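Only one chain comes next, encoded as C-alpha cells, the form predicted alone.
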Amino acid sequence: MARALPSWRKLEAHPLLANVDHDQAARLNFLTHLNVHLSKTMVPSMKDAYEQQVKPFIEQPQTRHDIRKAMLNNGFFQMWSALRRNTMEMRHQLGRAIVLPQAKALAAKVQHYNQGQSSLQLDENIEQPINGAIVDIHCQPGGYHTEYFSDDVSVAASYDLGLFVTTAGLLGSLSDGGGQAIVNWLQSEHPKFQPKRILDLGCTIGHNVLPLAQAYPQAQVVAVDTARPSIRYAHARAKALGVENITFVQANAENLSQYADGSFDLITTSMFLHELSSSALANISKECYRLLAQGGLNLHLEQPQYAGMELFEQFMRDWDTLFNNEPFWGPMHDLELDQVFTKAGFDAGSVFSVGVVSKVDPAIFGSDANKGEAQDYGRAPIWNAYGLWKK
C-alpha cells in the first residue's frame, strides 16, 4: 500500500500560526518531501556506500570519529550531508520570509492573548545561558531568544512553521508528538498515576506540554524556558488553543528557587537534554531531584545514548553535532546518564529507560495511518525515555 506523503496544508492551523500563501505552502511541502527522501531513501543507502566504497580502504575504525573522517571524502555522504544541511537552512530562510513581513501583526496577536494574564511570568533579568546562545541552535538565525523589536515573537513563529518541515509531519498537525507519547505511555503503563503538579523544562513554544495539560486537566502545570519570545508565544498559543491550566515562566531551569522542595509530581523534558552543557545538565538534574515530590516521576524524552550502539549508527546520529549547530548533541549522548542522575540524588535502582511512541496523525497521513504495520506503518517517532522515580 502506498503511503501518503505529508502535506503542509494539513497542518492544524491556530490563530497564531503565520499566514501562508499558495506558493509558500508549495515550498514548505517541497522541503518536507525532500526531508522524507533524504531519510527514507538516501539514509538506507549510506551504509552501502560505507561498506563498499570506504571501509575496505581504511583501518578498522575504533570510534565514530574514525568513520566520519573517512566518510568526509565520500561523494554519496557529501551529497546527502549538503542536501540535509541545505534543507535546514532553506527551512529557516522560508520561515523568515513568511514571518518577518507579518512580525508586527503576530506580535499584536500574541499581546492580545497575553494581556493581563497572570499565567505568563516574564523576568527581564533572565539571561540566555551560554549553551543556548553559543551558536544559532538548529541553524535558526537568532536561536529561540532573539528579539528584533519590543514584544517580537518572530523566531518562535518561524519555529512553529518549520517543525513540520524538518520532522516531515511525524510529530502531528500541532507538532506535539513528544507530549502525546508521554501521555500515551503514562496512561497505558501507569493509569493510577495522576499528577497534580506538572513541570515541563525547556518548553520553547509549548507544543509538547499541551498534551500533558489536556490529559490532566485538574493539574497545575508550569512550563519553563529562558527564551522570552518563545515563552510569550507559547503562552498565547496555549490560550488560542483553549488550554488554560498552564503557567508559562521565563526562568533558567538550573535554578528554580522560587519553587519549594517537592513541589511537583511529574517533571518532563522533550528533546532538551542534548541542548545542555555538561554543567547545565548536572545542575538541572539536581533541581529535578529537589523539586520532585516523593513518589514523583522525572521523565526525559531523548534519542538513545551511544553506549553499546554500532559505530556506524553512532556516526550517522552524530551528524547534528558537527553540521546542524547542535554542539552538545554528541557529548551528551556519550554520557553515562545513570551516573549523572544518581549524582543528582536519584537512587540508582529508580532509573529506567523505555521506548515511547505517539500515533501518526491521520489528518496528515490519512485515515489508515494507525492501522496495519505496528499500528502506524513505521511512521511514528520513537523516543528513548529516561525515567526516574523519586523513592
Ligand SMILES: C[S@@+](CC[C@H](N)C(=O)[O-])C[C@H]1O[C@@H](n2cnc3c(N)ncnc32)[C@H](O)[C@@H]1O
Given for the second form:
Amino acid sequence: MARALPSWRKLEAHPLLANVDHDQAARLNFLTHLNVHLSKTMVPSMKDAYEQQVKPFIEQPQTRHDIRKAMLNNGFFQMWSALRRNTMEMRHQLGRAIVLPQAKALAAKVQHYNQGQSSLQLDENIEQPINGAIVDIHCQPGGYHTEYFSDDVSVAASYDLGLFVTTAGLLGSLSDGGGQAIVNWLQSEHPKFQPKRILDLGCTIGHNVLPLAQAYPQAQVVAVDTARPSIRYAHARAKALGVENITFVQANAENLSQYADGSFDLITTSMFLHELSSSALANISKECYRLLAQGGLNLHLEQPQYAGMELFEQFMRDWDTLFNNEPFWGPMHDLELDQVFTKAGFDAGSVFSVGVVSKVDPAIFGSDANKGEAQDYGRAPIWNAYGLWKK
Ligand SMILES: C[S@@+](CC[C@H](N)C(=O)[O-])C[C@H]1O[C@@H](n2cnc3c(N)ncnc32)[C@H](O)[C@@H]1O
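Now that you have shown the form predicted alone, what about the form predicted in complex with the ligand?
Shown next: the complete complex, the earlier chain at its head.
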C-alpha cells in the first residue's frame, strides 16, 4: 500500500516553534522526502553495489575501514554520500534561514516563559566541553552552544526544526520518540519501578526528557546540558507544553558535585554517548554510578555497538564519523561498554541491552500508521538501550 510521505504542514507546532511559511514548509518537506528516498530506496541497493561492483575486485576486508576505502571509488556510494551530506547541510541552512530573521522575537518568547523561574539554572562559568566545541557537530553551525547575542536561542530553535527533516518525522510531532520508547519499556517491563528523582544528561532542548516527566508526574526531574541557548530554549519549551516538574540546569555532566551521592533513582541519556570523548564518557559513567541510589537504574539510549556486527553494516553506520562531523561516533561504538561501566563502579556483567520502541505519530503518518501492514512504512525506529541497575 502506498503511504503518504511525512509532511511538515501536519505538525502540531508547540508555541515556541519558529514560524514556518508556505515556501519554507515546502523546502522542509522536500529535504525530508529526499532523506526518505535516500534511506528507503538507495541504502538497500548499496549492498548490491558493494557485492557486485567492489567486493569481487578487492582482498577479503578485515575491518569496516577496508570496505570504506574501496567504496570511496564506487559511483553509487559517491552519489548517495554526497546527497546525504547535502541534505544535512541544507537542513541547517534552511533552519538558519527560517530562524535568524525571527531570532529576536524567539528570544523574547523564550524570556517570557523563563523570567524569574527557579526551574531554570544557568551558570556563566560552564563552558562547552571540547567534544562539543571541536567541530560543528553533525554539520550544525555553532553546535548547540553558540549565542549571537545575549539571550539568543537560534541554534536551539533551528535544531528543533531540523530534527523533523533528518528523522523524516519518525520521532513524532515533538521529536520525543526516544523518550516515549523509554517510558513504554519502563511501564511494560518494570511497572513497580516508580522513580521519584530523575536525572537526564545532555538533554539539549529537552525532547526526550518530557515524556519521562509526564509519565512520572510526582517525580522531580533534573535535566542537564552544558549548552546555554539549548537549556534556555528547553526550559521555555517545557513550560509552553505545560510540563512543570523539570529543573533545567546548565552544568557539565562530568562533574555534578552539587548533587550528593545517591540523589537519583533513574538516570537517562538519549543519543548522548556518541558525542562524548572517551575521557568524558568515563567521567560521566562515574558520575552516573555515584549519583544513582541503590536499586536505581541508569539507561542509555544509543545505536548498537559495532562488536559482533557484520563489517558492511559497520561501514554503513560509520558514515557519520567520516562524513558528518561526528568524530566520536566510531570510537564510541568500538568501545567495550561493559568495561567502561565496570570501571565506573557498576557490577561486572551488569550491563544489559534491550530494544525499546515508540509508536509512530498518527498526526504525521495518518490514523492507521500503527496498524498491520502500514507499520512497514513510517515505522518508529527501534532504539537500543544499555541499562545498568545499581545493586
Ligand atoms: C546529541 S545531543 C543529545 C540529544 C538529546 N539528549 C535529545 O534526546 O534530544 C548531545 C548534547 O549533549 C550536550 N553535552 C555534551 N557534552 C556534555 C557534558 N559533558 N555535559 C552536559 N552536556 C553535554 C551537548 O551540548 C548536546 O546538547
